[in-house]
Structure formats: structure tokens, C-alpha cells
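Take a look at this single chain, the form predicted on its own, given in C-alpha cells.
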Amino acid sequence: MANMTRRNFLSICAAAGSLALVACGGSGTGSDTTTSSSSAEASAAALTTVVAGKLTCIANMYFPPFESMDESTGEPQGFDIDLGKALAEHLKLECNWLPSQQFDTLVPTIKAGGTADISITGMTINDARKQEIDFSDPYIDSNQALVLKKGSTETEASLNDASKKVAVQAGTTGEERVRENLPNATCVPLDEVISCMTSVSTGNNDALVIDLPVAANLISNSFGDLEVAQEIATGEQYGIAVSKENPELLAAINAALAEMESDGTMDELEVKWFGTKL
């Protein structure tokens, strides 16, 4: 995780024009505080949401430490889950998480509208997705990882062979990476990252390409027989997916993200879920 670069948020000043949408009470006189509070409530009411008063979120819940299901409570947990809750608080809305969806259905769901307001799910910002939906300012940076069974001598070069099978999570930038850079290998898309890791652990697949922080987390906690053999410097950034039909919500989210970066909320979430500030 220490190899990850610091996220590169856009200037807080650039978001200042939209910050009024989510401004919390100020520290001035009583009348100023009342005005600011009323303004925040009015802004929340003006935001277009699927369910009035709620920020409805979707994700693939099998992407730890960004999102996963707490086995003891049955509730979602993770960095993105806490981020969604914090965003909702800044927007004076209630956070509402829908049941897990397969990753490759999330962009079409947000594009179609009517089901969820946003998707926070470790989703890389890229041009293909930006044709379908809008993205918030980036909130974390990531690279890809080549995951192998410990003791394996495979490399990206040796895996580019018709006899090799490389697992990926369907619809991810890991899948794009394999199809573009290992065209001779058999790319094996699977629905969930746990299934991907298990397939390498059992020897059904020779390797896996997946987001570095997710690979590092799962290897540390559940898959000690695997290792990150190579960090692939793709320079990816995660963003929050929002419908192109909801620019007011997008502006409010960007303003809230800038405020959370400034007030230390993002640092707190990083330490909680990654053990360090990124």
C-alpha cells in the first residue's frame, strides 16, 4: 500500500463556486448560522435524488477494503461505504445503500437513472465510462497488480501465451489491461474478486490482474498463499459515478469531497481502512 501515490484532488478553490450547495453552519453571529443552516437545508431539498431526502448508492460489495459485507451484521462496510455516509452528511441527506450489483452493471444502472443516485465502488475514471456517465473529482489513486501463487515464476511476458489463463473481474480496468497487453493469453472474466483470487489459489488460473489495494488487502487477510508479483503502474484514479442528467448533485459532491479533504475526513478514512494516509 505504501507504493500508492497521493490522490490528486482538484483545487479546493476551483470547487468554491459550488461549495455553497453543501455549506454547513458558519462560526459567525447567530443570524449568520441560522441563514447558513437554512441554506444547506434548502440546497439539500433542491438536489435531484431518486428518493427525496436520501442519497441512494450502489456498489459491488465484494471489493475489500473499499466495500464488503460484514458477516456478523450483514451490513456493508469499507472505505467507500464510510465515504458515502460522510458525503450524505455533508449534503444533509440520509445515506441509503442498495444490495450488491455485479460491477459491469453499475455504469448502465447509473446512466439509466431511477434506481440509484451514485455509485461509489472503487471505479476507475476513464474515457469509455465518461461517455456514459459523469465522474466526481478523483478521491483516490491506484495501480494494478499482477497476482501469482507464491513460488510462481510467471511474468507478464510469460503469461502472454495461449496456454496461460489470467483471471480478471468482469468489466474492470484489469480486464482491459489483460485484453490489451496479453492478447495471446486466455482472459477469464469472473463476477467477484474473491472468485478471482480463489481461482489462482486453486490453480484453475495462472494469474490475476486486479487493483493493487484490493489485492494487497485480500492477500494480507485471506490469501497468504498468493503474492503481488508486480505492481503495474497504470496511474488510475477512482471517482464517484453520477448520471449526466444530475449536474447539481455532481457539483455538490465535488464540493463536499473538497471540504472533506480540507477538514481531515479523508485522512481519517484512509487511516481506518488502509492503516495510513495515502
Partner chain sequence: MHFAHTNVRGRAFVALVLSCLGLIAVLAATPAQALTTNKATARPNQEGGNGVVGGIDTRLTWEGTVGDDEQIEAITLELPQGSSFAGSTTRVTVLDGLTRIPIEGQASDTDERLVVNFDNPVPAGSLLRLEVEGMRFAEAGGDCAVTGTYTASGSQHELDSSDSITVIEGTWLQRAVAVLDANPAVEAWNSNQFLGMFFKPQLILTSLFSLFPGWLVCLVIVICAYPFAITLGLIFALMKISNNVVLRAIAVVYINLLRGTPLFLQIYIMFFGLPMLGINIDNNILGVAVMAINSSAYLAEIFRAGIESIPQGQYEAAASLGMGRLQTMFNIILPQTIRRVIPTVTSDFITSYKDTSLLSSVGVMELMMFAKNATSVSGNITPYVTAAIFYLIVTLPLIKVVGIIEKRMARSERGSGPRPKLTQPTVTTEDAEQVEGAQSVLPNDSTDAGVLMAQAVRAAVGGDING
Given for the second form:
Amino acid sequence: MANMTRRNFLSICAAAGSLALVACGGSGTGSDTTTSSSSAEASAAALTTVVAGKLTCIANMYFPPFESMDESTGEPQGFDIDLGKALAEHLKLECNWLPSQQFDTLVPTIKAGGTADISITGMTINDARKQEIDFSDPYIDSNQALVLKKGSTETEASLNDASKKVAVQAGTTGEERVRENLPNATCVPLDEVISCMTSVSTGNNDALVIDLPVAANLISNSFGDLEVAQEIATGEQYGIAVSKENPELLAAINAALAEMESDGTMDELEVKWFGTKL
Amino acid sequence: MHFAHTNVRGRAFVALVLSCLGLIAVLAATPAQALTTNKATARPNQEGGNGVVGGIDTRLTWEGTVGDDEQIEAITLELPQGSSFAGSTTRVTVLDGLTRIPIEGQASDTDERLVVNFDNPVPAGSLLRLEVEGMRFAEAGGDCAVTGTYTASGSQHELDSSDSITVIEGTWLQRAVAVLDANPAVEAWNSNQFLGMFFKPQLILTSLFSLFPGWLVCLVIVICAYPFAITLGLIFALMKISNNVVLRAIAVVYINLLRGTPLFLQIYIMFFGLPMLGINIDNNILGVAVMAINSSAYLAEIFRAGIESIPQGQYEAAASLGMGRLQTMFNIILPQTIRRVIPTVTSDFITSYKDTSLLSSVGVMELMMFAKNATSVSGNITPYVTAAIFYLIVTLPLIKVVGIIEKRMARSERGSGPRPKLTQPTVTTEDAEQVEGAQSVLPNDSTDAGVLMAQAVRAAVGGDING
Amino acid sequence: MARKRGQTLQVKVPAPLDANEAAQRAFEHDRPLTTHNFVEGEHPIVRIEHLNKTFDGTTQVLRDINLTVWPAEVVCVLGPSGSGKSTMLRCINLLETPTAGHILIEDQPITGLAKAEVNKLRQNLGMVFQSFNLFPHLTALGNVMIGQTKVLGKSKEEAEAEARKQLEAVGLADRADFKPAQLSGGQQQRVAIARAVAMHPDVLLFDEPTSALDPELVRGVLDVMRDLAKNSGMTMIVVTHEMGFAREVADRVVFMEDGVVVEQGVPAQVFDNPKNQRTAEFLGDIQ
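For comparison with the form predicted on its own, provide the form predicted in complex with the partner chain.
Shown next: the complete complex, the earlier chain at its head.
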């Protein structure tokens, strides 16, 4: 209880109050409520979060199947979303997903603190980002894909030419990949992966380099005129971004991730969103 | 494969044959080549460019393929003299196809040499990638090929040399950043989370240079767009006040559609809509077009309001001289309108200039785009602050100019302010003016009697004619 | 024609007369009423025949106006505010469109002219406004030049020479480079007169040229107008409240009230011995 904040203390008081009320009322369903709330409070008291009792998550919501928004309800959905919910459950916190934010603003948001506790957004662990924030243990492996219009004969080698334009999502490892490996081509960083796909589809850009699972998902669902021309083996790993100020939360998340790995939760999620265990 | 990376296209066949011969020669010399070098690249770390600069941190990526019947226990990478692995961190990735094999490595570094010992042997047929973050190439630059050795089954072999990486000589900018890095005051400053996040001195310095091309793009776009915007705006303003119902309707629809929708949406429609109609235009030109069209709607309203603010008497005075509608518009009304709208137009110019930032969302390489990239690479907000500086460099003086023009206009409407010199220097007193006025009032064809009469009249009424 | 104030007059707008017939009648009627010295065989320069003007279809401001002006004649139009003097003047150069009736300038009917012909017509009809209406973006010189260069197609040099001559004539040669805002009201009005005269129109129309001026500035403008009247040989129609000016300068004085020409005649007669009761009342109020 050493790092208990005033807000946590107050909520515990409130919980104690409600416990007393329930005890007085002698309601039949009271026992269920009280046990769950008291255990959640105990856990929340151990972990400092932006909103006490809640695990506030943030992501760029245009990265299916990791995160996207349900077309009819606008609710966030995807592998990362479910992962966040499962994590929250393990940490005995309530999961709260904030509205979508630009990908490049996520690391600064986590670093600045006060908005979100964690960002689960298909973010590849790399050292530049590690200087600003902490990453959890990797939760999934990924690779890159070279996406072309169907029938295009371009290759990575032929794209490395001043006349070629290659779209990427700004701030992604795909962008790094293009800048490092295709220095002669014009790298066109766009905000969202949908814009990238559209720009290749319309012929505005010649190719796109983006995370393979995302490319595969989008091509099979909405961009039938594109194809993954080349799978680029990068073996990169996604991690959950946590503020460097909150090592307790990071440790708790790593523990939860290990637990979910062993109890089969991860496998379930993978099957749900990728159709197979990875 | 060596030849897969050959850039020679015209003589591809010859190159292929030669490469095959070369490969055969290599294979003949070292038949048990178990680890083939695929490539070695370095992350571009040049401010505002794609080059690899020596003397400052970058990331070296080395990739190789393990032979069919070998396992790799350790690998040593070597760089030419002057390069340094000191203080670097190494990430090991082993892939079987697209699947990751969990193998870690212990890296120990000396200046030009990096030794990685694997906890488990890297299996046959797998892809091995080493990403060495925080290493530096020699400050003098030059072509750097990665060489080295690897240990398979307890024995050491030479690695193929990689294609060389072109390294640019380090500049004063990098050295300045290094000085800042070493400065304890800077470190203390950066340790404050707010200051370090928004005003990191190293990033301000480097992003001033890296954002500069984006700033130029912003300026060029808005400066190219504005003449078109003014012309279009004038045309639509004139259409809106014309007597022709059709012209008026077109202008009203055009102006209201553009003013009533966000610029962001217009950008998306132009950038994604036009290509779908089979119209492919260069991004920058398209950016100019969008800014011009958007601005023209606002300018049309500004011009219309300006034209309508000119009093009816001006039209009547022009008409009484026998001027036609167009002559009146271009000689009398528009020159006055332009004076009146200069402050509002300048404000709109400022808005347009700032609005070019929205073009970054569709991949126009303008200021915000550079700032966004710099931020997403560094995870630090400072490049946005630098971008703000670049915006202010232009907007603050313009805001000042608007203020000066407005003040001057207010003064000239009151009739105060500097007066031109009198055309005839001798005329200064009322009397002098009267006498002269009396003599000159008469048209040339007047009679002497008329002159006398006029003088008599003047003498009779006397007093001040000058007001 | 005599009636009391406030009495409504039901005027049926008459069918326009045949132009020649109307001219003949007006010719016979108006001739003796002016001090103007006629030239044998000349025709009236402005003929207004049964002019009616209604605003918004309801407010009738001009009722059956008939007026004939001879070349080189100076006509002053007097009357209380709202009597339709200015509207009549503005009808002559078509700044207002007549509702009914004829206006003939140099025997040419001007109602129903095409736009280009209207512009041509206005070159011949200089106008001086109550509120000067100088072009504020041009200097005094520029104001006097612009009509000459843009409408008459004169060269810049020619126009400038003419403009300087006219500015000198109104006593403002030294103010050629001043902007209107830097000139007093009286000076502005004199520039406006120079601007009109520089076009060498056949007729000069003055619409209450001194009404917007401070009293001490009126005299300078009137001096200029008097000089024009006595020496330029230009036809002038002056709507004014300056009784002294009218009495001294006019060949003929026209008194209007409620959109009707109530009385007209030589100044001495109208001022000293008005036939009409309203004229007498008005002049009595003023003097």
C-alpha cells in the first residue's frame, strides 16, 4: 500500500461503504458484488493507473485484424483489443479503450502519461521506441509484406528506382524497411494503412510495405485487386507500450502475458483472429 | 544470391553468366560454405536525407542464410577501421520461413568487431538476422563492407563480404549534436519530462535542418496556389454578383460547397477520387490545386463583400463619365476593393499556409509530414515544436503586416497621414491661391470681358475659396 | 395647378405624346420664360415630355414633368426636399429609369436605348453629385484623367494636359497629386466639377453640389460654377438650395414641389413676384 494514491484510498473507502450498505440491506445477491469489487480494488490499489480501477488502452484503430472498428457499432475489435480485455481481466481491472489516435502519436502519449496506461497497437519492439517507453515481452511475431496491384511484376529490386513510389504507414517498421532497403525509391508515408492500400489500388503509388497479417486481412476482405507479392521475413515482434514511470504495471503485464501463454488464452485469441495458432 | 542484387539491367544476361561463373568459383574454393551473406544495410540517419552518416549512431542490419547441413554457434562481424560497435545492443532474429525460432545471443563488442554467441545453435536452412542498434560507422565515411567469421561445428570460417554500404562523412551538425549529448546541462534539461519531450535541444537542432525541405514545400505550394486562388476567387465573386441567373447559381454552389466542407475532405476526394477517374497528377501539383480551389471559395466571398462595400455613388460617378459595366468594375471598383480586402486576403493566406499541413495526410512531403516522420522515429514531440517555429517564421511577420496595413488604411480613410508636396511650390498662402484661381478659372476660349467679370465676382464675394 | 400641401393629387399617367408634336408644344410654351439669348433656328438641347417616375410601383415622385432646356442656358431647379428635383435630374442621364414619358437629348429620345448607347449618351452629360463621389484610389489628377483615357480614348499625355488645365480652372492646380481624402469637401467638389468638365459634355448636371458642404466651403464651389455659367457656354441644369446663386446666375428658375413643376420663369419674376402660392411660401421660408 506504499504507493497508494489518494484516489485509490477514496475508492477503497467507497467500496467499504458499499459493503457496509449491502451488509445492512442483507440483499440476496449482495455477496457476489462485494467479493468481486473488493478483489478488484485490492489489485487496483497495487497498480497505479490513469483512472483508478481501469486499464486505459489506446491504439490506432485502422490496423485489422489487430484493431479496427466494427462497421455498424463503431466498437473497437481485433486481436489487440481482445488481448487488452484479457489482460485487464488478469489484472483485475476494468478494460477501457480510448478512441483511435494517429500511430505516430501513441509513443509520446504513453510517455507523457495521464491519458492511457498502455498502447496495444501492433507496435514492433525497436530500440528507438525503447528509449522513450518500455515494451512488454513480445506477444506476437510478425513479418512484412510487399503489396502490389495484381499482375504487377515489380520486385523489391525493381522498386529501388527513382521513378517508383512506395507507400508506407508513417512511423512503422515498414517505413524503416523501405527507407533502408529501397533508398532510391520515393517513400510515401501515409497516416493510415487504408490510405496506403487505396493509393496502391488507384495506382497513385507503385507498392506498399506493411505488416503481413494486416496486408493479408485487408486484401482478403476489401482489396481484391491487390496481392502480397512478397513476404518479407523480418521476424519482428509486437510489444505492449508502457510508460517508463510505471514499472509495476509493466511487471504485472509481463506476468499476465506469461500466464495467458500457458493457460491457452493466447492460443484462443490467435485462432479467433488468424484462424490458426501461430 | 549475389546476382539477385545486381543493379545492372541492360546487360542482365551477361551479368548473370558472369555471376554464375563467380559463384561457381567461390563454391569451388570453399565447398563447405555454411553461412551465406544475404545483405548488410544500415538505417539512414542523415537529417533530411536518406544517407547513412558516419560518426553517429545508426543500426546495422546483417542477414545471412544458414546452409542445409550446418549449425552456427557463433558469428563475428567486422567493419573497416574507424567504425565502432562499442555500446551497441544486438537483436538476434532467427527465422524458419516466416516463423520465428527462439534463439538469443550474447553479444560482446570491441571497436570494429562484434562477437555474438548463440545460446542454441542456429539451425540449418534458417535465416539469421542481426540488428545492431547504436553502432557507428567511421566518421570519415567511405564504402563499408561487413566481413567476419562464423563458428560451425567448432571450427571457424570466413564470412562472405557483404555488398558495401555507402557511408557519408559526418558533418558539423552531427558533431554539434554530439557536443549537446555530452553536455550535463542539456542532460538535466532533458530529464525534465516536459522539456525533454517538447524542447529537446538536440532534436530542435537536427529537425531545423531535417524539416527545412518540408517548409520549402509548404511555401512553394501556397505561393503557387495563391495566384490561382485569387484569379478563381475573383471570377467566382464576379459571377456571384452578375445579373445572369445561371452564372450566379454556379458561383453559389461552388462557394457554398467548398466553404461548407472541411478542407480535409476535399483533399481526400481530390487525392483518391481523381486517380479512380483515371486522372493521375503529381502529388505536389494536386496539392497546389486543392489549396487553390479551397482558398478561391473564401476569396470569392471576401472579394464579393469587398465589391459590395463600395458605395453606390462610385458606380454612378463612373456611369456619369460614360463608363461601361466592365470598365467601371476594372478601373473603379476593383482597385478600391483590392485595397479594402488586403488585410482579409492576407489573413486567408495565413490560413492557407497553415492548412497545407493537412496535405501530409495524403503523402505530400510538406512540413508536417517531415515533423511527423521525425516524431514517429524519435517518439519525441520536439519536431512538432520545430515545425511550429517554421510556421511562425512566416505567419508572425504577415500578421504584423496586416496590422500595419489596417492602421494605414484607417488613417488614409480619415484623410490624415503624409500628404504629397504641392505641385506648384510657390503657392502656399490662401491669397496666392485665390489670385491664381481667379485668373485660371476661365477656359481658354473666354473673352477678356469674361476675365474681368470673373475677377469682379471674386472681388465681390471675397473670402476663402480654399476650405 | 395650385393646391394645398397634403392634398393628394390623383394623376393619371398620360400616354406619351408623339415626340415631335410634344417638342413643338413645349417649344411654344417655354420660350418666353427665360433670359437665355436664343440663336435663330436652334433646337432645345434637353426636352422632358410628360416624365413620370414611380418607385417600387407605389411611390410617385415625378408627375407629368415638362421642361425644355436650350443650348448654353443655365437652369436652376429649386424646391423643398423630396420634391423630385434630384430624381428628375438623374432621369436625364438615366441613373434613374423613367416610368413613363419622353426625354430627348439633342432631338434624340433616350428612353429604351441599348447599354452601349446609354454610355455614349452619358459622355455628353456631365454630372456633379451632392456627395462628390470622387474615386478615392486616384489622385485629383487621376480623377480628372480617367474618363478621358478610358472613355474618350485620349492618350495619357493629352488627358493629363487637359486635366491640369481643368484643375487650374477650379483653382486646384497645386493639389493635383492629392488623394480625395486629403482634400476638403469644397476642394473635392471642385475636383469633381473639373472631372465632369474635362469630358467636354454638352450639358452639365449639378445635383445639389453644395448641400453636403460646410457653409464656409460653399462659396468656392459656387464661384467655380458661376465662372462656368458665365464663361464656358455650357448648358447647365443645377438642382440647388442656393437662392442667391440662382437669382444671380440662372437664365431661368424652375420651382418644383411634390413631383410637379409648379412655376418657372426668369429669376427676377419668380423670386420677386411669384405667381404660385407654394413658391411664395417656400421662398418666404427661405428668405
